[in-house]
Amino acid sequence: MSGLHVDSVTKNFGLRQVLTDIFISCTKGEIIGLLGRNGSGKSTLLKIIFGSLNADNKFVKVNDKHLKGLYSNIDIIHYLPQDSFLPKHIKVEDIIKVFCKKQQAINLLELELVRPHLRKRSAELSGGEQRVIEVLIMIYSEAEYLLFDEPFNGLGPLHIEIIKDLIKAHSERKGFIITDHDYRNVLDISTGIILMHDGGTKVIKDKNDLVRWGYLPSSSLSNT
């Protein structure tokens, strides 16, 4: 079976069980929105899938390859954390050339969003500008599957729309799992929605399900 498949994930922090029995899947062409209240374990799950956080139990497979840890997923899965990962004292142009393969780097260096910042060091960028560069580096990477944790954080409305369009355009050859505090942006581009609730996952068919599981108030349905 093709695609990214995550199953039987459990995770405890001391006596607190955060993830009980998680299942989530994503294939190329899909943008899976991962929703849940603060503390529901969304970031924890993404880190476990990526391999940067150990789980008590997990099964992660891409196509026929079982991914057991961080070093088995090179160029298969990339993870965008909430905090900036850009080296602070290296110029944006050089960062792009390090993180992206040659042709992808060339394509990225030509983008209007990027060109004004090429000669700047990462530390000279605003938080929003750093976030744009980070998201674009991920999108233009070789990775087949991208895990995005708060990709729209700190971005203005115009940049959010541009990034959303780029995610949709590149989803033809990649799979995305995206979580963000602004659920509206997630719902806008997602081809499927998964809600994290009580340590497990619920498949969401429409906005009514988000109300039924207590993620949204019933008043939100009148704004649909």
Contents of the next structure:
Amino acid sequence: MSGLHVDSVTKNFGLRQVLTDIFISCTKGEIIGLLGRNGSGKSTLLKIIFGSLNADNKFVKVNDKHLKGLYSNIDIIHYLPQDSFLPKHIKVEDIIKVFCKKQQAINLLELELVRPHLRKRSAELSGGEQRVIEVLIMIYSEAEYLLFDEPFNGLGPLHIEIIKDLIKAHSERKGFIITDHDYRNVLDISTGIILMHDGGTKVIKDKNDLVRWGYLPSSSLSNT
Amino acid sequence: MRIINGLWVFYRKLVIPSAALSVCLGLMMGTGMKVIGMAGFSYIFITPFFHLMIYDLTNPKEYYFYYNLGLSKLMLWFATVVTSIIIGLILMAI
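Just the form predicted alone so far, so send over the form predicted together with its partner chain.
Now the full complex is given, and it begins with the chain already shown.
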């Protein structure tokens, strides 16, 4: 079976069971929106899929390859964390050259969004500018599957639209799992929605389901 | 190659503060050629200290950059310790 498949994930923090009944699959061409209330375990799940956080139990497979840790993920899965992660001591140009392969780096270095910042260190960029660079190096990387935790965090409306268009354009060659507190942005670009509820995942068909599972207030249906 | 580049990007943040403090300690503990040897000895222990201070305590989020290159925290610690021992021993042998 092709694609990213995540199954049998369980995770406890002390006596609290955060993840218990997880199933997610994503193929290239899909943008899966992962929604859930604060504390529902979205970030925890993404970190477990990526391999930076240990689970009590997990099964992550891409195509026929069983992924067990970070080293086995190289060029397969990348994870964009909520907070800025760029090394502050090197220039944006060098970050791109280290992170992306040669041709992708050349393509990225020519982007209008990136060019003004090439000679700056990431510490000299605003939070929004850092976020744009972080999202772009992920999109232009070799990774087949991208896990985005709050990709629109700190971005202005113009940059949000640009990033959404880029994600849609690159989803032809990659699979995306995206979570963001601004659910409208996620709904805009998603080809499928998964809701985290009571430690498990629920497949969402439409906005009515989000109301039924208590993610959206019923008043949100009349606003559309 | 990207892993090697990633390790270098990670390590170079530690070099200047570790070297500076090692030279200071070398000057305090030795005289003449012994300064270099003492600086090398200090460097072996000071670099892991700066690794802890700069990455684990001050900028833990930066680890995700290296995780995305396939470098785990264990691998980065191993690289810091081994590289520092090699550089320290070379300086001590001078």
